[in-house]
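Let's start with one chain on its own, the form predicted alone, as structure tokens.
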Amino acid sequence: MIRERTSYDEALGFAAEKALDFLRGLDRRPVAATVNEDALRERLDRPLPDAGMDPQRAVARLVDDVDGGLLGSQSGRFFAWVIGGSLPSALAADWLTAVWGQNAALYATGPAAAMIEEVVGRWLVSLLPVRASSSFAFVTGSQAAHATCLAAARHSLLAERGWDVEMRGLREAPELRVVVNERRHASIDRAVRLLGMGRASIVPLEPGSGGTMDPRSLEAELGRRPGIATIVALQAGDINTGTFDDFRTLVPIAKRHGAWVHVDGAFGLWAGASPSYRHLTAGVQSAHSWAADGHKWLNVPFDCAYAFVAFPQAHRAAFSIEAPYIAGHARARDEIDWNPEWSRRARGFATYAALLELGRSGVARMVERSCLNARDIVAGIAALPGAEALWQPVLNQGLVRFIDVRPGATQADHDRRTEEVVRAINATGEAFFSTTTWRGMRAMRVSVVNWQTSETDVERTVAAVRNALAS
């Protein structure tokens, strides 16, 4: 049954009355989910009713049965990924995209996100640490980035060999190489698959004493086999400790050996934004693509990452299409010429609002009380009987583990300490961590981004593991 257009009203008034209930209540509601995949798919998985219902009653139904499925996420005592929340101004230009339904293909399909687009993607590009004439796409996130900056390198090394991998694709073509880092954060991998270069052409490097790209094995490895077209993937902001590979030794490397330099810097790109942390980041210009996250740092709703390319031409090359249907514009830009993807969310309305209530020193700051935060919390808990901190942040990531204090306790009894005391916390809902591996031990992860996270949150937080221990 086809809708009279005024049942928006309704709808959407609800929707708009539900959403601020949920923002207004995050300092009361659980940052965990209360409620297991058995209760939710108990109300979710119904058949498809053969009629349907009324606008409001069918948002009410959503919301009802997602209730207490709902991860706080949103909340400044999130700290279990590296998730932002979203920022007011974002938010509400998030939402306005949806309502304006723009498909941000062309500039004939949406001038107006098309403009925005262009003039954003040069507002990041002067802000984060990337090269002036740096182009740019905005995607998904930094899966897509990662995805977006290695079709241009892979355009690009290979057009240098005499190779056209967009007309005669990878069958026979020469080979190519992918140098990273034995830490490196899976979605390279991703990237590397998806583009038909296959797992077989990633080569881990193991990494020196800090965790980062050790410069002696990546000349050793460039210089075993030359000639071969190589990627090296370097990282501003490792996802366990934030640290950053010495870009002022590894990028002169690589280009001496005509390698093609990307940057995974998802969160830790940001670092240069801001006065205090800029110099974690020196040398990282001299790159020739980088991936940042928007729904990170940024505080900008999910989904929105931005890729940036140092070369323009072979960043177009491996996107562009000619159609006759296609409607391009001879002065605008054409943003399917720059993304791998035809129809797409408008994403440089919600980025755009987000600079315009930051403003660059806003940015910094944003920046910069995160970290601090960060510190407070690992100092905090390292502070408590029965835990000690395993990395202190350089930037926004800690980590923390918990200590079995019975006689004779092994290894694997801490590891299970850690992950009683991770769960017992995430159950009290005052906040919420996850835990990884880190130099064989299981750790809890610390990591804020979340520009709602405030000294009242910090001490919330370390009262609430306070408390998960002694229980």
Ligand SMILES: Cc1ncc(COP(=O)(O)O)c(C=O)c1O
Given for the second form:
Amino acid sequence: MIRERTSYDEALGFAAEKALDFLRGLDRRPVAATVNEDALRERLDRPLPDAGMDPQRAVARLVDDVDGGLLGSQSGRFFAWVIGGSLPSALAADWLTAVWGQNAALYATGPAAAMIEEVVGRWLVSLLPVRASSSFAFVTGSQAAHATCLAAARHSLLAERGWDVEMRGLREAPELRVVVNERRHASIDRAVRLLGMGRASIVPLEPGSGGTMDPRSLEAELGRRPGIATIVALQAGDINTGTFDDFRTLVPIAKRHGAWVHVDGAFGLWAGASPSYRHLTAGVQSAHSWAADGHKWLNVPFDCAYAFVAFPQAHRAAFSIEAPYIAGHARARDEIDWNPEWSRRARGFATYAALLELGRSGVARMVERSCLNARDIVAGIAALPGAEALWQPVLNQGLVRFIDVRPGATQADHDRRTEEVVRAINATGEAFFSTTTWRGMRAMRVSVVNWQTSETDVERTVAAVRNALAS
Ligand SMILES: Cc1ncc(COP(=O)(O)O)c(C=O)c1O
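Here we have the form predicted alone; I need the corresponding form predicted in complex with this ligand.
Below is the entire complex, every chain and molecule, led by the chain shown above.
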């Protein structure tokens, strides 16, 4: 059925109203879901209807059907995983991105979208601790950013060995090795798999006492089998502790052995945008590629991340594509030359708006406020009876656990108690946390990346933990 033009008015007007209700209600609504999987399935799992419906009714149905099944991840009291919120400007720009419907594949298919990516990419290069001449790509997440960067690494390392991987693939190619910390984020492994290098190419090193990569182990591994095409994946911001590898020591070791250094900076690279936390990233600029998320600490809606590559030629060689119907632009940047996707969302718009809203100083303040809030939450919880801080935040990530106070309680009892208290906190609807295993102990992760988290949120959160412990 062809719709009248006015259909947009009703559907979008309704959506805007519902969106504002949702956002204004974040302080009042539970941060956790209030319906379980059975209820959601019962409500949603219907046969595809034969007849369509009015657009506004379709949107209303969507809103009703997801009710209670949405987490309050946009709220300032959501501390699970590493999930950012959405700045007002970025959220509005993200709406407009869909409204404008530009295909950010080529300059020709979206001139302003291409130009914005070109400009915002340079802004990000000047804001984050990456090499000043880096090329960049706007991708869906750090997972995709790793794949993008490692494709450039694969190209470069194999080209140095006389192998054209884009032409010949990996069959009979020189061996590739990826040296990582045992505690890397698993998205590195998946990027390696996607690029056909296989899990067997991954060499995990036991971390040093601080949990970061041990320079002696790196030196030993690289020396053990010299000459192999090697990627060393380092970490700016460990998922549990927010700690950083010692780039000043590790990068020169890797470079001396001819390795490509990739940095997972999904959230941690943003520390480089703050004068107070920049020291944590010292030496990271001398790596070869970096991944950072926009949808975490920059508080741009999903899906948004950035891949940076110190060798634009290798980056472009890994992705550039030609087809008779997509003549490239001579004087502007065609995104397709740098990205794994073909047709794609114009991701630059939301980042452009976010950076205009915050400015350089606003990004720094947002990072610093998150870190302060993380410290206050961990300190507030640790002061409660039956709670213990396992990791005081050096950045925005902390760890606490809850103790089984019965005499003779074992590690398993403390682990059980930790799970139980986290469930109880989440059930209050006041704050939301996730768990992890750290140094053999179950722990509650405190991850603060939402621009909205305020002192009141910190107080409400500590009060919620106090109540959960008392119940
Ligand atoms: C350290 C780290 N690396 C990589 C990722 C994967 O990022 P994304 O989910 O944006 O693909 C995450 C996500 O939580 C992360 O925290």
